[in-house]
Amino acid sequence: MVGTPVLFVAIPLLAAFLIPLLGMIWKELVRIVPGLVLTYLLILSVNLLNHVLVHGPIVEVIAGWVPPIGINLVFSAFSGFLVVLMEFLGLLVWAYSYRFKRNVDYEPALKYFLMLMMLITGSVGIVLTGDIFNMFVFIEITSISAYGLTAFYKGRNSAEASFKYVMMGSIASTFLLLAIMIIYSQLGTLNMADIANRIHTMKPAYKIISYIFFVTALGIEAEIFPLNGWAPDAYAEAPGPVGAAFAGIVVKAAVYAIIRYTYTIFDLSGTLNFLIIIGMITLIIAETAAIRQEKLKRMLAYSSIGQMGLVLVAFGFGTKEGVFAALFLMLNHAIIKSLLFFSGSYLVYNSTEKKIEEVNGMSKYLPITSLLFALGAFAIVGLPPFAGFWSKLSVMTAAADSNMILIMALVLIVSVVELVYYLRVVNRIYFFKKEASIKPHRPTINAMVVMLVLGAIILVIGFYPDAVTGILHKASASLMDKGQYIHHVLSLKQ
């Protein structure tokens, strides 16, 4: 054995209680604390990835009661693919955050680093965890922190943003918790192995009926048309780093949650086609919104939610070639949105509207932020030979498998759709004039490490797809084996 997954719960819970403790002996730790656990973290993901991806899932049985009585996490090569990547921009997100504001207090940073420790430790659990309870509890967790970052500054907008984010996170919490309520009523038990097992003998109209209201409660967090209401105002409110932490950890793991259901849990016809249809239905809206959008972390936003659009349809298609093209989305969004959100921080960091019209010259100020942000913006639209290109094109590719042409043109109108609005804002970078009221800030120097590692991922995955295709496949082919996750969790009770 390698690890244990329930580390990934127990280490950054016991750190975000100790932190407010190690700040009074040492205000530093406060900061350095965090960075150590995802530093560790990250690695114990590494090594369990390797292990399952050759001896298969490890499943982690909670105080000896195997399950479908006891709690149990499962690390399998599509969550441990999704943790790791969690992990890794968990600790890029804690990385860049040090010193981000340097003139944040410490009481500030305190609830800051607390409040980015449970929301990764909580999005982290919705992945591993293997009953619906404990998913709803680790739900909870990412929410609750993710309203406590939304409204980090104390303006009215802040508290506005977050105030709305609160209704519909409510909103949400009292679906999951029907949708809980209905399949613990009809099978008697709340694990998730146990419940896709059962399923068949649940009453057709009770599981339409909970699978709506899961679909709905997660559709919230996964920014899913028209339940996104919440999602542009939270980006702009909250802190830069926070809107990376919500389109590369968050979102991941409520789409993750998502499609659990969808493909391993509930045996409804139809429900493919539905993840196409809102899916499409998202990415239409979200881009058609983003090229009106006069503030830069707006446009980021409704892009972000675009691209999560664009993933449902992928896995929609319901074959493995559809599979491996949403998780290589996931990953270039991941890394491509992230950097988006890190560069174009600095590109508005002195301005208050934050409008994209402020960014005007500022490649003569920041020459390589904003060659950061270009490489962000080309590689979000799949221009060549950048990381998203390719997973636009499998999505292409998939969709021609399974000969859904409507899907083939859809994806390149909105490629040309996002190509129009991200040009507009690398135009302004490198062809206006700078607007004399706006004040440059150059990035600190953490901060310009984690932009060009992410910038270089991107060059990577570009020029060597294969650097990640290998880890993709299995993670999808971990996805589309529903007998064999049901044996590994079950056959604990032997």
The other form holds:
Amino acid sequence: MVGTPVLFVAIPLLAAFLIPLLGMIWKELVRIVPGLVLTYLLILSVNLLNHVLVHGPIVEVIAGWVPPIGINLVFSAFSGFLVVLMEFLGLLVWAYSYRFKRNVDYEPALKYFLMLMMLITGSVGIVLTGDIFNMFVFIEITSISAYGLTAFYKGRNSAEASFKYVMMGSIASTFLLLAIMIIYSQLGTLNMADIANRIHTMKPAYKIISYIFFVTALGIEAEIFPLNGWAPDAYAEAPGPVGAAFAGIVVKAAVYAIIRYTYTIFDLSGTLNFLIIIGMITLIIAETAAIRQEKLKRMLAYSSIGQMGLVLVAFGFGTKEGVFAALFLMLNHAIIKSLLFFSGSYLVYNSTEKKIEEVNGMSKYLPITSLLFALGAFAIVGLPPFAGFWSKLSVMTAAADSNMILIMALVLIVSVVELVYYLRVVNRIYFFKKEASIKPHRPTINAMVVMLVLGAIILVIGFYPDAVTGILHKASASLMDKGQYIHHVLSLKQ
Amino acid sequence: MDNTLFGYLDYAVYGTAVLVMLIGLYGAMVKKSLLKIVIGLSVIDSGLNLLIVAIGYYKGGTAPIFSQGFLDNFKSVSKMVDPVPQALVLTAIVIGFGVTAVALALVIRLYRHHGTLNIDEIKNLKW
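Previous: the form predicted alone; requested now: the form predicted together with the partner chain:
First the chain shown before, then all remaining chains and molecules of the complex.
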């Protein structure tokens, strides 16, 4: 055995609280230590995922108390895939934001990297935990660091965006705790496998109420309409790399939680249709809102919300193809949207309003960044031969298999809408004249490397999708197999 | 003693907890002052914590501590209240405290930036 899942929570938490002390020794350690920790965790997660794909899920029991009494972490093919994705993106966000502004002082860098570490810890914890109350705690860790990161810049309206987020997040956590207590008062257990095993003894009314509370609470983090009011402001006001972290890490964790509750824990009929409906509404509203945005980051944020709606629709099919398509979408969205946020924040770096007009003619001054932004824009719309094409194609085939013609039509229409507003930006980058007042800001070398790596991944998946489909198939099979999950957790002996 | 009255009083704690939560929700949703909103969020948390503790309560149960007194009366009293909700409430209180602290810090920042606590006057981002 190469390591245990508990290290994913223990090491970054320890590192996050050691960073201020290490920073007193040598200030550069504040920036270096998160990178070392995330590199180690990425290697560990890849190793564990390889192990899990061969030998089956790893269930880690904390302090020797066997489930259903004790706390446990479950590293299955499904959660392992998401953990690898999150640690990888976390590492990229770190590398991008290493000296993300020249002459960043010691203290802002300290706060930034500390909160970034907590954000990744919390999100990975949500994915790994096998216990609903611990999921609540990890969601709170994630949210509080997300509030902090949103309010990172003092000059902008970030405090306002963050306060909005705090209000929604605080009420969300109340709903989540209420839902957890309804389940606890009925079944007397907090372990997810144990709940899944015994949920059929619960009264349907209680089940429905607690499921609705869960979805409401998690929907705020997962940007489901109409709970996504915080998202565009937070994305727009937070630092650029944090937008990528939100889209790639936090939202993925919340979607994971919704899917875990829907597929594994609750046995309600009709929840899948519910997912399809809220996903479709989210998709339509977000894409129509995105086309009207004047600011680049708000447009990217609405596009992100729309993609999450599409992920929920794909999960709502309930078939193996649907889950596969949804996971493929999550992977592609994480990679492509990160690239868009990374390159987009350099395109509007020196403008105050961050409006879309301000990218005019940037291709002459920032050729590679512009090219990468265009690559990301084409990829997320779903043009071949980029990565996004295969995920949209798999959604279409999954919808065709389930005889959902309406959804196929919707996906096509939405792709056209996406094409319109992304091409508008790309058009401005390449064919408009630059305004003299805006001075472009050259990307740092590490940011350039990160963007090139993401661009390369998009091309690799685009030309050779088999590189990832094997893992995705195993991950979706692991999610669909509810009996195996319960068996693995509950059959542990001391 | 009238038993039915005390029977209703057993449920009164749930009603009180829900009432406290609703008062908090009212404060957070309706009030215009940022400070009152933060207080409202905090009151919601308190009501929820009360509800959770009430869920774990048994009538006549003792504190969940293995003491000599509990073991002596094991046959006659024989019930402890459920310790799990109490532990959970402890965690929830700490988290709620953290969120309140973050919210208050943001209120201070907003006040410095805008010079007002009225939520209607702070709308650079279109509330």
